[in-house]
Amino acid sequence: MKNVVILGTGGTIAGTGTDPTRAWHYVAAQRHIGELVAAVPELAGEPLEWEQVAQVDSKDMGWPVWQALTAALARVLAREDVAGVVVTHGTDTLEETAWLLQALHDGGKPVVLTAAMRPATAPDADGPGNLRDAVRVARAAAADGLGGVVAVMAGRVWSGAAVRKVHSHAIDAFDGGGEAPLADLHDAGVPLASGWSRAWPVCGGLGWALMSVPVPPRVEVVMSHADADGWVVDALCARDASPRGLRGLVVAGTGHGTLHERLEAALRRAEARGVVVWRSTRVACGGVLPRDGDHWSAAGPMTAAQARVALVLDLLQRQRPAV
């Protein structure tokens, strides 16, 4: 069999604590990816490789780590002896990384993200089971000729374009924003309970080279809420003279992307200064669908955090030299 390569980036799955009775009291990103693999007896004898790409708490995820991760993915996925890749990650920003990889990847091979809600030292640590499932999903998808980006958590396989964290501390903390999972996994002896319930997502294919810029365009997220007067938008625009002046704004609106009238006025002022504005929603499911008469682009089913990543990539494509 071909190899599955596991790329470690840190997160709670690699976290450790000193008191098993207080599993919430821990430090993320402590254990090497090799230790995490060794803690899963079901993976013994599997043709695996692993590499520590980064070691961060995913709340601190940023462009340099994404650059290191995408460079590693480009290198590993190009190898003939690699069936697929598993990426261990923190849960806090997993939905952003998954969306980024889904947009860049060509879909030739499976890339499976996994994480944990409990640290490695917790009595109910979920990391080993999630890692086992992620490797098996990567291998099963490769055998089926499937490529793309998915996330495996708590026995479910989610599209990388749809996955999002919806619970702050439950073991089963992820869903697809209204989309059903691609598969439900069952016992450790059988990789998949009933095959894939839906088609795997189509990748964006923008290419790993898009990550080569040293510093990305600045895109921020603001929220519409009661008393939203646009002060924060005006404050952000006031820094336009800085080296990384504001280039884009994603606004998490109420309902179907509706905006407080005073916030909307501030966004129009920002737009007049060249800032690109996209509308998302603070509502958990449904997203913001485009409608006739929209002044600003709708973010579709993306969360506001995913839409921020999408707008960064959109701005990078705009500044690419014409071929």
Contents of the next structure:
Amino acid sequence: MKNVVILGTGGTIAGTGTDPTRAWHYVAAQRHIGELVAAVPELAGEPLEWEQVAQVDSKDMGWPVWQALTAALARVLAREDVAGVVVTHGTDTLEETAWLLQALHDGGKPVVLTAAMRPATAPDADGPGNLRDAVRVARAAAADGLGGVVAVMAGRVWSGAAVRKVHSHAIDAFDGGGEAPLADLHDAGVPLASGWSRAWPVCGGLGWALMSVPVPPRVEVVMSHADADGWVVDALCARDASPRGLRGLVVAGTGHGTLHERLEAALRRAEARGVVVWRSTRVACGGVLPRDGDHWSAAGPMTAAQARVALVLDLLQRQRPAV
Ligand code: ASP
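Starting from the form predicted alone, produce the coordinates for the form predicted in complex with ligand ASP.
Following is the full complex, with the preceding chain placed first.
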């Protein structure tokens, strides 16, 4: 059997607290990935390796951690003796990292993200079960010849392009924004060849090398809401002379990506200064589908946070010299 490599990045799954009766009083990103693996008896004796790539509360996720993670993935996935990779992560920005990884990965091997809503010290910690499931999914997928990026949480497997956090404190905190899970492990255990309820998602294949720039282009997110008069957009543009001036804006619109007329006017002023604008929605499910005559690109099913990552990658590709 080939190895599954587990890359630890922190999060609540590695969190510790001092009062087990109040599980939400804890500090994220404390335990080493080796301790998390040791807490899962079902993984004992399996061909596994682990590596601590970062140790962050994922609310603080950013480019340097993504660079370390993608460098580790590039190195590990290239190894002949590795079947797949599991990444332990915080839940807060898991959807952004998942989206990034599926955009870059060539889809040759499975990359499975997992997390927890309760810290490792909670009596009913969900991390050990999620980690066990993630390793099983990585192995089963590799055995089926499947590759790509998925997330495993609370017994369900979600596409890395669709997964999102939809509850701030429930154990079952993720869904696919209207897209069904690839598998429900409660129903039938980890699926084998024919058991996946949906096809695994195709990766973007942009390549890990896109992460080599030291500083990514600045893309910010703004929201349309009552009284959204565009003041924040004008303020962002006024700082444009800074070394990391604004290059892109994702606007989380109302409903199907509609915008307050005054915010829209400000976005057009920003666009006239060269800022690329993408339209997404603040609504949890459904996204913004492209329509004839759209002035700005529609972000499709992505959340606004995922669309921000996508626009960063899009701008990086425009900068990349042709080879
Ligand atoms: N703040 C934590 C994190 O995202 C929350 C979690 O993991 O559930 O790292």
